[in-house]
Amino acid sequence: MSALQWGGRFGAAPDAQLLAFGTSIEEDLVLAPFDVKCSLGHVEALRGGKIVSDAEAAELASALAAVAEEIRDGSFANYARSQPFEDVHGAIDARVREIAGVAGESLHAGRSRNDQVATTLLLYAIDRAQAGAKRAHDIATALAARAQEELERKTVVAGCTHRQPAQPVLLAFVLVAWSEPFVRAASRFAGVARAGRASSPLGSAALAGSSLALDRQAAARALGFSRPSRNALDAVGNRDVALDLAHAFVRAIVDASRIAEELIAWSAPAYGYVRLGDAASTGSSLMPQKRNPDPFELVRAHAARSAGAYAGALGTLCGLAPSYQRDLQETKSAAIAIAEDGLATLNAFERALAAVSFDRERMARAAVAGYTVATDVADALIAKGVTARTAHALVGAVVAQAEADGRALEARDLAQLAAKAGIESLQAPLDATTSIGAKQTAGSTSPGDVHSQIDEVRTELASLEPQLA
């Protein structure tokens, strides 16, 4: 019973087996950081209360602070698996009482687990979503760098959908576009760290205050948050900062395996659009040629499994009643595991990003292949009069004559069209460069408006980089 926060009104110790099963210990030690942090708010809450002098307030922090010490060398992990204790928030608190004695004893004064698991939880997210934010703006950085440097290189690509040659494209094009999942991922961590500040819960106690008159304002300003939570019972039992972490890691991960995918596919000789340098590639035990793409096939992974995770942690509110249940220590969990591994994947998707070299020429010589400018003879149609669903038809029926033909359209079938259009001449864009200068929209494919969008991406980077600090 020594090792629990509670045994006073027990008779007998729980069921060895039983504790165990309810303990978070190794999940938790993630957390160790966070709840001494936490902690040390807490005594700036019993000083300015008065329930501690100064001398105790000092004495307790200087325990904390070697608590902080032992996390660091990872003697304290080993501490915390010694004792069947049931989180590490309970851990910390037995080590605190044996370093500091008699005064250690007044750490949890006022204090429950229910608001100091929700305050370290907060602690915690507000740290890695400052992480997920830095490391999405450097993914998309590195992704704006390749597309200035294959902007100025003029390289053309097939853009595909449903996996087919659509119409020709910059590959800065696509680079900007792979960019900017990232930048609304960093924009969306930022702002989970901001709705983390927002308020603390340290001082709800187990769910309506507490009879001690414990500086609520204090520990907030020493924990950084704008202000004390204005409801205790909702305080102890809100997860939505954790959630939003989670999702914001899934989200971000998800967006990297779409990138991947296209990697992996134009990594296949198929394709031939990419190679993998030997840093991001394994080989086969069996077959000697083989070079695999396994990290970028890790990151899917990843991505589903993550996200099967967070509709765990949803589901583990689904008709939970408000204030704490036990239920929110899984939550807790997931979105440990969800954020952990978020920032693992993305750390080894950008080096993996990192080892990718492009084959122009391939790219180029498949740029038009299938047809690609055959909308641009289309729009050059309409552009003389014909309608829309005309254009279409004739154009069709152009491409599917060459297709048998097996050549690709030329200027020939632009004077075909012209004649059953009734127009006296037709020009239109039959090679990729052509068609690529041709468009016109803002957000296009066309240099001029593929360098605004990368100046843009930058710029919006550079203005989220104070929110990373």
Contents of the next structure:
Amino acid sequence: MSALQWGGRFGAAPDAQLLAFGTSIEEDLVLAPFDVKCSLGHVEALRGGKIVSDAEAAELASALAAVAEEIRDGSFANYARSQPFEDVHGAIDARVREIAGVAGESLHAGRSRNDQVATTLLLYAIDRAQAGAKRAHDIATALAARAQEELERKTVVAGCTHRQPAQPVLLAFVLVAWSEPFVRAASRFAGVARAGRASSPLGSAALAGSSLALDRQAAARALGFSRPSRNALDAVGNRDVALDLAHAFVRAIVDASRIAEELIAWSAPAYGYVRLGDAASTGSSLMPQKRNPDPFELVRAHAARSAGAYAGALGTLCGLAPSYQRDLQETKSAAIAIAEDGLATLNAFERALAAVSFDRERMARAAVAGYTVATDVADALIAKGVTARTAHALVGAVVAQAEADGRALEARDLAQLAAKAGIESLQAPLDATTSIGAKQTAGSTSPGDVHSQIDEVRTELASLEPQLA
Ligand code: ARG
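Can you return the structure of this protein in the form predicted in complex with arginine (ARG) rather than the form predicted alone?
Once more the chain from above appears, this time first in line as the rest of the complex follows.
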């Protein structure tokens, strides 16, 4: 039996090297279970349209179940690599024909690989979007739990901008900030799964629909789609959901890479804020003392690589005529590579994150270093009626003096400021905890607000849970 699904109109066999150039079998083997599912959907369309008898449909379904078993036990991969198949879709069709004999010859009636690929890719995207949502949800949940723990411990740390000490904050506040992108990622992934289920391209055939009376409703229903797609020409060339899936993964691991970068810095002895446990650290083959945060560095690198792959996939669509073009094969492999790598990267990130422990004393010492309470002092002046500009200048001068003296801001600086500003006295936070407690705006680092932030994150995560099932 030929490995190709076409050839009748050709006089000679295809060039072996061009065939090898065109195959996507290694990249799309991961689609095998989804292609079987898609094919079962098509059997429903054939049965519903009386294109095959109930008996033939049953034979096809049982052959497909046998292929599903071969996919599970790993033997199908060997089969798919044993002949020059163009793609996994052709390999499954060939195997069904081997198993089901004559009945197998009808599986492809009214179907093109164009609607088959589009449908199979959607089924895959829905599955991986759900897996991505679950991972993002787990990461956000873990970060919210750690935020709660650090809120109870009242751990403080220097909040930075430009990597320079800015203002004291609660570590819990930072951990909530880290959880937020993963709450959004979980919801973004859930949206991709929802968009994927909206409509089924199956039955669009090559581009124009079919003159066979395929029961597209039955197929859509069997596969869990809301309805059949509206326009066949659009459906065979539509890669929106595959691209959105890739985008959601790239966004999630780019977000992870930003936290990874922070933890890489924090684990350097110059900071010493965190220690990465032995299970997640690596050593040096030469320097015996080394302790390296490789998993976080790799998260960073995978984010960059995936962003590039995503740009490549998007580029593939640029100027591509509507309908199916073979270029679309490359969007398929890119979306798959990004999603598989994205899941592995999120998994590694989650495990490395769990291995991080905090040096709370070190953080507390750093929290007020670099005059991080200066803004509170200026705010105290403003609250007493001094203009913002004057307050900024007065406190700046006091900071410069303290820096020259090699000391922190002290009570006597407040007295001096009061005198200069012509006010009776000045009270202002000079330590991290007082500074943090003084914050009044919603969304701030004050303990009460961070407490609500954790509650809200948890409520949002709980509301996402039904969409993960
Ligand atoms: N291997 C292709 C893909 O995976 C399918 C080819 C479909 N159609 C065609 N006329 N070449 O996208």
